[in-house]
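Below you'll find only one chain, the form predicted on its own, shown as structure tokens.
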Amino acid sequence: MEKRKATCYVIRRSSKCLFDHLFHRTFDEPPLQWNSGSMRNFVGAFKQLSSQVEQASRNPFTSSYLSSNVADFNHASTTKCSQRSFSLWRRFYGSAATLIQKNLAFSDINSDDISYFKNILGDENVVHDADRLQVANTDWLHQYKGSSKLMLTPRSTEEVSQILKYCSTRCLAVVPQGGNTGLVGGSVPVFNEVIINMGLMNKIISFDQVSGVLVCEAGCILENLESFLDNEGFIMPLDLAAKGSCQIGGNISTNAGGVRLVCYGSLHGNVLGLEAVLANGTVLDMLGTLRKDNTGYDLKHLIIGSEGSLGIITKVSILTPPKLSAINLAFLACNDYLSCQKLLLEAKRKLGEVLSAFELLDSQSMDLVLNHLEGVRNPLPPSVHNFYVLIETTGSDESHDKEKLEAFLFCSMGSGLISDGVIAQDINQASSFWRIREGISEALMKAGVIYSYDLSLPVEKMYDLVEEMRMRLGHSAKVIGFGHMGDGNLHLVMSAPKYDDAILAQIEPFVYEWTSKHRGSISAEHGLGLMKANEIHYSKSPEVVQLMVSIKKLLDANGILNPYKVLPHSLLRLSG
């Protein structure tokens, strides 16, 4: 008993609240002496004070193609747009390595559209300088490139509903983008088409501080709305590595996921209204800011993760929850995925309602952020593990979460679960530990070229993936397994210096294969774009599919929202 109340005494002085009021706190105990690191292993103190505790018992862990009867996307309209004929072809890197068809019956933008678009925006809102356009027309990992020649930036709801309503007139295909963080394609032009950057309907509308509820215009830079929110007591119920660029609205359009899902859910549940508009320029007035309303269908939902396709959100209202001041990040070693998975469900057992976060990272991310970014450290020093699981406690009472994850600590130590381990002490080594997990996507930027695949698998079988790669691809490219394994969401990343149609040969169809046959999702929380248009197939049956087009066939019958992204290509052909 001596014993063991050593080691939780070690454990509690490791376990200091990372944000109290002024991230300072005072023991009356005197302080504890950190090594080089600024930090304690406290699995060296559990291991010097209880190498005689008899080891817990192990807790058992408990563990076709669209056939060709799916109806083309035919006599949508009898507009000038009907006239559909294909040419021009465009070909990219992952699963758009396929030749992308133009759709020739799209028009090119002239000197009327111009002047039309100056008269309702002001000459500075209608970008056409070539340097401005280069960044636009490329994707964050510049895999994806279009060659629009024109930017729009309205300040409204009122100016984007202009647009789309004489767009639609012309047969103008558009892309609307909001901070071109997305890593599929989805927010950047195939060819062409004009561009609608939402990034000067910035503005934050209101916010209740009973409800927690949020308004503001879909242009709002995810981080920035987080400062405003800290300001008042709240926190944004998602987070991102690209908080710094990305919008808000991109990140309702996709339906962007995070490390915070796993305690607050998705945007499905935590986005309570929206204002959008529909291809023919209607505004779509859905601002509701109630918790509940069950009047007829919610069709928000058809807008939230459809990528732009269906309509371009201009305002969101969202739940917040309020900033609590009791949260702890461990940073952790195991020994295999097997122990990964235990101690995922130790921790919804024995953390319950105060885990925030649990991620993943296998012993190929580490090398490569230890490789590739500066002034990252490795937390556990000297070795490299094959496993480490980050690991966030989130509460409102501090001694009660304190004893939680001690309890939990001990457990988890005792059985072997954890071989290392290290509890931040202060929001800067809170800071370092996430810049670790964060910083995984920057360094393989880095490290080479990529072919990244984000998906969704039984808990179970996501890390399988992982080896079997491996396993086909030998030395010919790294395979790196990292993602938010609280909910099961995998990050796939094969790095090679150059790309190599061998080796993508290697990795597709198979991984996706592999992922419809375990009953997986080809896309957890990137979305499909244009990079997995045509694969939906993995994930969604021919009749679900089918019902798709018939939706986008209704609310954007020329198909000028964010062509060639989405659904097949080939169900998106209209003809007369």
Given for the second form:
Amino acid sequence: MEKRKATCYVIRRSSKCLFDHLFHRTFDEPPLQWNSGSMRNFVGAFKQLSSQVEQASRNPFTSSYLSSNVADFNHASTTKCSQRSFSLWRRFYGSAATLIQKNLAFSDINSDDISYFKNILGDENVVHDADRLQVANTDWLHQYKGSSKLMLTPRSTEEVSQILKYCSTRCLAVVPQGGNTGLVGGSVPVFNEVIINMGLMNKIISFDQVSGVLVCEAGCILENLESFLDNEGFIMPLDLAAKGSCQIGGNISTNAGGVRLVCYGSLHGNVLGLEAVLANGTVLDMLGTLRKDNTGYDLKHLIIGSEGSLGIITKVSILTPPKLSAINLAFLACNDYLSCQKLLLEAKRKLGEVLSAFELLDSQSMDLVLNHLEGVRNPLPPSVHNFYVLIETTGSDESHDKEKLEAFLFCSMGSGLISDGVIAQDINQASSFWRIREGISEALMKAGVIYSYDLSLPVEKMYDLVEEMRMRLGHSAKVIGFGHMGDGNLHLVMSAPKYDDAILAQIEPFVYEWTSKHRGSISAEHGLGLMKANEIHYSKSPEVVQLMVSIKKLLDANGILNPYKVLPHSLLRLSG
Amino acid sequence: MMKIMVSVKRVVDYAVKIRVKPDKSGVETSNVKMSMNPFCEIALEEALRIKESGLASEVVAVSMGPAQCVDTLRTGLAMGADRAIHVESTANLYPLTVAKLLKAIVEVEKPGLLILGKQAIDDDCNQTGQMVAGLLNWPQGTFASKVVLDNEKLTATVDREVDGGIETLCLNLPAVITTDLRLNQPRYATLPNIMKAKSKVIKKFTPEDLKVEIKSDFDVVRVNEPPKRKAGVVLSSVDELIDKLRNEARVI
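Switching forms now, from the form predicted on its own to the form predicted in complex with its partner chain, please provide the structure.
Every component of the complex follows; first up is the chain already shown.
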């Protein structure tokens, strides 16, 4: 089938180089202003945009395509339904900046498709209910909203395989979805892709109490796995604030990090096997439970972290560490970032193998949490502290660990690294300390609009970026920095009362360029998703990205798995 | 100025999922996190606040039990208690025995106020405070949700949480007060205080020193887990609901 190739235009107010490449000139017009996410504003903006594009483009095809679409779109937007004529998508917040063109090779759902799915899955697992779709179409941050009309909830690997085989032949785009807690728009449709929700595949298949290997389906919620393992005397090797909703398949697809990574390592080390379904329905059974298996290329590592773009994970086999009984938690205050760094070094040296978490919060994050969350209080006596550090130790001997921790803390206090601190005396106190750190995302949602960035940076430089952003943004937005300092992972979040293009322009691409300059990663653990699909060049070289594109085309020839995400749109469209 | 004595108990941590021992003789307590009883924390916090307001000269924490009670006392000292007393015994100590031991210690220390938690979360007895008040012949204000001391008149005004609402009593000191949940929010143990606590004194007594005989007036016969809650069922229609209400739950 011939693909209608209209000139792809991705206009980024801020990404001049890509822009130049596509249009061979720079636009000097002022940025389009929008004040809210309403469709009506977009129409005005779109009209401006389309006139600019028409002026620039010499291609008669493009201009006619555009003008026909504008007319359609005007009509469509007033009737609040815009799939067919609306082949452009804009990010809910701020920007005129990102416009993605729908891949017209993808088909739309018709009633035959629906009956086919109902045949395989049963009526109740083929969802067109508007309320459920509304939830499934919107991401956790309420920043990305798709317009899918169909959600499927398979119950077995066989069903997933049949769905994907069919979608492949019909060229129907799909979005695999787990707990929908991702922070980069990777778990929701961009246009009307079919959502494949793995939530019903939530059985624990087996658990070996000697080796600690857990085999379960991809839709198991992380917290449920943790409770199950708790009974057996084990724990999951990862822990994140989203644990009540996120599913293990999604965690593995995004190579989730979390607070335990500093102790147990990443999922690449802990996942022993996977069962995944490729775009054409082929089931890849790599569900080994062996700790060591050097037979051939280890393909599961391609799937881990591929964010659903190479295959849908259906079963996982994961190595779980034994639950150690002695957990100690200290909440500390430091005067400056340099002390925090020295503290980290000392902690790694003095606490060694028992150190299981090292988290940083700045005073602005603490204020945010205290102001917006209920039932939370500052563990430290009222005083101005600039930085807070949460240190957790996990070991098998309570008194030994407690002594070790206390000795380390007294010594650090004596040398001035810590200005004050408390040690949790029971589990409730420990949970309340963790609530502060884990509640930051929740507090941010309540505080207003979020611009969230997740960066890996050299530890010495981590906080410099936060201070520079504060200078750049001044009073227009609150800048907070917090994160897994033990892994060199900073969560940089700007909070503003409402979406504003001007703020976004100050942030991007400065943040990415700064990170790239210091050889950091623009996405430490959250992944690229939709938000950073076109920014991969800040952290990976062109040859590497090209090979990724080749692999994507090999495993998913029609590009139906989670399209528009992870890899740059221009590279996926221009070649082949 | 008077001193305040606070009795604290080392119990299984409130947040731990407890399990019954296979022989049903009790709850599994080995390898399980133990901490200070939450109501005792509140009692200690109240004592510290009274001392900080200048109405008492020192706070003494008391605990009875095996050697590990010292950990709980160290927590108390880290919160701010000045001294601690540990009555060491490996026997099962039930409320009446504890009350007798407390009476003996009160006669040694002579505090103006004895504060305890209203009950322990492991046995939920809610008896020790009342019994010790009876043995000492002191007035008692139990389930306190507010305590106000008056040093000139030597009285304590206690708001008690009772079923019908709040009852306000005025007690002559010395008195026994047991604390309820809403009295205060206990403070955390800060590093400087933990450091200071290491040098504070914990005095040891045995029941023989206090001339109290430990005898049990009753035996625990059996401990059972409560019946497991059945999972809920999602119904698909009103007809099914009516059918279940009629035939399974038998309420219509």
